[in-house]
Structure formats: structure tokens, C-alpha cells
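Just one chain follows, in the form predicted alone, and it is written as C-alpha cells.
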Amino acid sequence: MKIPYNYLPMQFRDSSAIFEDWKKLIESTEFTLGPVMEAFEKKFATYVNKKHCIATNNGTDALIIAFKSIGLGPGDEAITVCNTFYATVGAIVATGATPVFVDADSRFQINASKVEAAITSRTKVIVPVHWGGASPDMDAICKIAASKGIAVIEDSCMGIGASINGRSPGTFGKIGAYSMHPLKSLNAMGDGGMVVTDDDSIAEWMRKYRNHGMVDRNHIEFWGVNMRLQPLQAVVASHGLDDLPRVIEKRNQNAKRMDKGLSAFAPKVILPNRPEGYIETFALYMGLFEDRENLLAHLVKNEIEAKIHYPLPLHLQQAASSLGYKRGSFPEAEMQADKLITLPIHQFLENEHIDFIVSKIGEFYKF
């Protein structure tokens, strides 16, 4: 039984509704900004219950524009977790600021109890990551930030469709950044992203910055760049947003079944705690597995397309060598990097697929 990680061929097998809306867009020739993209921005802002949504070319741009909107730059520090995708830290570095890492907790999230110790006089922002589509302890992080007068900008790139006691990732801090990369819970046919905020002045600045700093066709207020989402992608994302509740529900059903099956293999398999009131997107279904490399080979041999996210934490990457960290700086994240496997859990899997994955892992551990 072949179980793919990539579900895009199944998701876009019938794209006739998207093509119909693309045809309308092409006839309108509104290819830059325009009513289609504005409609999507309003739709997404309503979905996450925020006042403003500004669509960008991708999730990395969403992070960069969020950081720049609060003036993050040279001499500033931004606290984030060391087990995240490169874009989180690359966006910090792109502003000229210095990333400061803290360790992960047992749920693969930023360890809220370690954030305060990382704060210095140069700290300007805390950047919690909703890693894998799960969420860290946002209440604790926001409480620390408020007590120190520090901004919170959320990397919610994997968090679209998740919730913390009914509240969306990206809505706890000053700004939330999202990605619509093809393998995110809400995806485009290419790249896409957006930021959300309730701050009117920040929203106005971001709308101008992502469009060259333009006030109108003939005037610019300041030097900006082109970070605009393409309306063609806004059409795709709008259709995806309509289907997102079903997608999240199915992924959570699959994850619950996988959790139940794999829990029988403890302590060779360790799964993260799923706190009550937290709904995940399961952009990544991760666990810690004994004898990881041999198990991974066993899964691949049985046509189960498993992955590792990621085998080397950011503080040990060559790009981070100037930051002064070393092996042992963040032991929890390092241990996780040595044992993590990401299993397919997407909405196109049925019970028999989940049971097959569980059976092959049980077979490997001789359960």
C-alpha cells in the first residue's frame, strides 16, 4: 500500500471551479492587487477574527514585513525557538536584527518557561512559532512580553485552521504572519502569505510597503518593495478557505486514530501531549521514535513516505555559526532532531492507511 506525503495531486485533481474564477479574473484584467485580492483579504480577516489582513507574496515576506512594521533592525534582538523552518530566522536576519534562540518543550514548541531568561535590553520582539500546526503557550508568552513592554509577532505559517480555546494562531500578538505554501493547511498553487493585525497604523504602513511605498500611481511615501500576492493565487486560496474546516476536521480525526495506535508502542514511540482546547492543523504529525534511521528505512521500504523535520536544529546550522551556540546549547531540541519522524496524516488518508502505518511501525518494533 503506497502512502504519499504529498497530497497535492489529489487536492487539485478537479480544479474546474478555480478555472472558472480564473477565467473571470482574466476577463477583468485586474492582475495586480484589485478587488479579487481585496475580497480574499477581507474573507481571511473575518476567518481569524482580526481587523486587517494584508496579503503578501509568500510566508517569508509576511514575516519580514511584520518585523519591519515595528522597526526591527540592526542592534535589536528577536527571541525565537531553534527548531523551526529557516524562514523564521532568515526573516529576522533580513531586517538586520539578531536572532536569539531558546529551547523547545516536549510538544516541539517554544518553551515558554525559558523565554524570560533570554530577554536583554536589546530584545524588541518575541517570535513564537506554531510549529507543525500546533501551538505554544501563548498566554504565558504574551504575559511575559506585556510585563517587559516587548512586542509579540507570531509565526503562524503552519497554523491556519488551528485554534487555542477557539482563538486562531496569529491573533494573540501585535501581528500574525501566515504562509500558503502548497503543503500548508491553506495553500495556493505556488507561494502566498499574509499578515493580520488590529493596529490601523501598522496595517496602513504594511499595505504601502508591500506595494513599493506607493500612495497612488504617481506618488510614493517611502521606499518599499513588491511583496504583493498575485490575484490568481488569491482565487485558489479563497476556494481553499471554504474547504478548510473539513480539512482540519479530517486531519484531526486521522491524528486521533494514529495517536491511539502508536501509543501502544511506548516508550519506543513518544508522542507530544495534546492539550485540551487546542486544535492542530497537523501540517506536521511528529513523534519521537527509537532507532529512527532504521525505522525510517523500513517505512520507506513499505512505501510509506515519511520525513524528518528537521535533522539539524537552526543553532547548529552553518548559517548560525556567528551566533555563538554549540551542541548542548539546547538539549531538548537536539534530542528531538535525533529522534523525530514526520508521518503522513493528510485529509486524503482513510482508516486503512492509518492502520497500515501503525502496523508497519509495530512490525519494526516487534509488537
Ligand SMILES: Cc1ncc(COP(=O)(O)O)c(C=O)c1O
Given for the second form:
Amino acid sequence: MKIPYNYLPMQFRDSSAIFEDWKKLIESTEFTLGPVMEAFEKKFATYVNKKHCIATNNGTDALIIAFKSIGLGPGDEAITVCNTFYATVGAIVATGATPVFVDADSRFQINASKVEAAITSRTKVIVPVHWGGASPDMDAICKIAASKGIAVIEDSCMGIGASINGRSPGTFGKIGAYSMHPLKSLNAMGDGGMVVTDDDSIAEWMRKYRNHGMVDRNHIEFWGVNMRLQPLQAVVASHGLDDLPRVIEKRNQNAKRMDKGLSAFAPKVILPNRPEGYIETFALYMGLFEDRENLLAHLVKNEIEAKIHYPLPLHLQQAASSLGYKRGSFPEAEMQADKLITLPIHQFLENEHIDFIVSKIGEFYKF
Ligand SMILES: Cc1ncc(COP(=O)(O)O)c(C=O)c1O
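Now that the form predicted alone has been shown, please provide the structure of the form predicted in complex with this ligand.
Every component of the complex follows; first up is the chain already shown.
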């Protein structure tokens, strides 16, 4: 049985509803900003229950615009976790600020209890990541940040559709940034992103910065850039948002079944704790697996497309060499990088697929 990681061929097999709306958009020729994109921004703001949504051309730019809006720049430090996608840190560095890493906890999230020790007089922002579509302890992080007068900007790029006690990732801090990369829970046919905030003046700044700093066609208030989402992608995302609750529910059903099956193999398999009240997107279904390399080869041989996110934490990447970290700086994330596997869990898998994955892992461990 072949179990692909990539669900896009199935998701976009029938795109007739998207083509219908594209036809209307093409007839309208509203190809930059315009009513289709604005309608999507409103729809997403309502979905996450925030006052403002500004759509951007990808999640990396969503982070950059969010950081720039609070004035993050050279001389400032931004605290984040060392096991995230490159873009979290790339966006910090793009502003001229210095990234400061914190170790992961046993749920693969930023370890909230280690954040305070990383704060210095130069810390301007804490950037928790909703890694894999699960969420860190946002209450604890926001409490520390508030007590020190430091902003929180959430990298909720993987978190669309998740929640903590009913509240969406990206809505706890000053600004939340999201990605609609094809392998995110809400995806475009290419790149897309958003930022959300309740702060009127930050929203206004981000809206202008995204569009060259323009106040109207003939005047700019400040130097900006072009970070606009394409309306063609807003159409795709709007359809995706309608379908999102079903996607999240199905992935959670699959994850529950996978958790149950894999828990029989403890301690060879260690799964993260899933706290009450937290709903995940399962952008990544991760666990720690004994004898990882051989298990991975066994899965691939059996046509189960498993992956690793990621084998090398950010502080050990060549790009981070000037930051002064070394192996041993973040033992939890380093241990996880050596043992973790990401299994397919997407919404097009059925019970038989999940059971097949579990049975092949059981076969490997001779259960
Ligand atoms: C945690 C995280 N941050 C940022 C990004 C960047 O998003 P994008 O690829 O849309 O630029 C991604 C996804 O790629 C991500 O997973």
C-alpha cells in the first residue's frame, strides 16, 4: 500500500469551484489588491476573531512585516526556538536583528520555562512558533513578555485551524503571522500569507508598507515594498477556508488512531503529550523513534513516505555559526533531531492507511 506524504494531487483533483471564481476575477481584472482579496482578509479576520488581517505574498514576508511594524532592527534581539523552519529566523535576520534561541520542550515546542533566562536588555520581541501545528504554552509566554514589557509576535505559519481552548494561534500576541504554502493546513496554489492584529495603528502601517507605503496612487507616506497576496491565490484560500474545519477534524481523527496504535510500542516510540483543550493542525505528526535511520528505511521500503523535520537544529546550521552556539547548547532539540520521524497523517488517509503505518512500525520493532 503506497502512502504519500503529499496530498496536493488529491486536494486539487477537482478545482472546478476555484475555476468558476477565477473566471469572475479574470473578467473583473482586479488583479492587485481589490475586492476579492479584501473579502478574503475580512473572512480570515473573522475566522481567527481578530480586528485586522493583511494578506501577504507568503509567510516569511508576513513575519518580516510583523517584525518591522514594531521597529525590530539592528541592535535588537528576538527570542525564538531552535527547532523551527528556517524562515522564522531568516525573517528576524532580514530586519537586522539578532536571533536568540531557546531549547524545545518534550512537545517539540519552545520551552516556555526557558524563555525568561534568554531575555536581555536588548530583547525586543519573543517569537513563539506553533511548531508542526501544535501550540506552545502561550499563556506562560505572554505572561513573561508582559512582565518585561516585551512584544510577542507569533509564528503561527503552521497553525491555521488549531486552537488553545477555542482560541486560534496567532491571536495571543501583538501580531500573528501565517503561511498558506501548499503544505500548510490552509493552502494556496503557490505562496500566500497573512498577518493579524487588533492594533489599529500597526495594522495601518503594515497595510501601507505591504503596498509601497502608498496612501494613494500619487503619494507615499514612507518607503515600503510590494508584499501583496495575489487575488488569484485569495480565491483558492477562500475555498480552502470553507473546507478547513473538515480537514482539521479528519487529521485529528487520524492522529488519534495513530497515537493509539503507536502507544503500544513505548518506550521505543515516544509521542508528545497532547494537553486537554489544545487542537492541532497536524501539519507535522512527529514522534521519537528508537533506531530512527533503520526504521525510516523500513518505512520508505514499504512505500510509506515518512520524513524528518529536521535532522539539524537551527543553531547547528552553518548560517548560525556567528551566533556562538555549539552542539550541547540545546540538548532537548538536539536529541529530538536525532530521533524524530514525521509520518503522513493528512486528510486523505483512511483508517486502513493509519493501521498499515502502525503495523509496519510494529513489524520493525518485532511487536
Ligand atoms: C514555522 C514556519 N515559519 C515560517 C514559514 C514560512 O512560510 P512561507 O513558506 O509561506 O514563506 C513556514 C513555512 O514554510 C513555517 O513552517
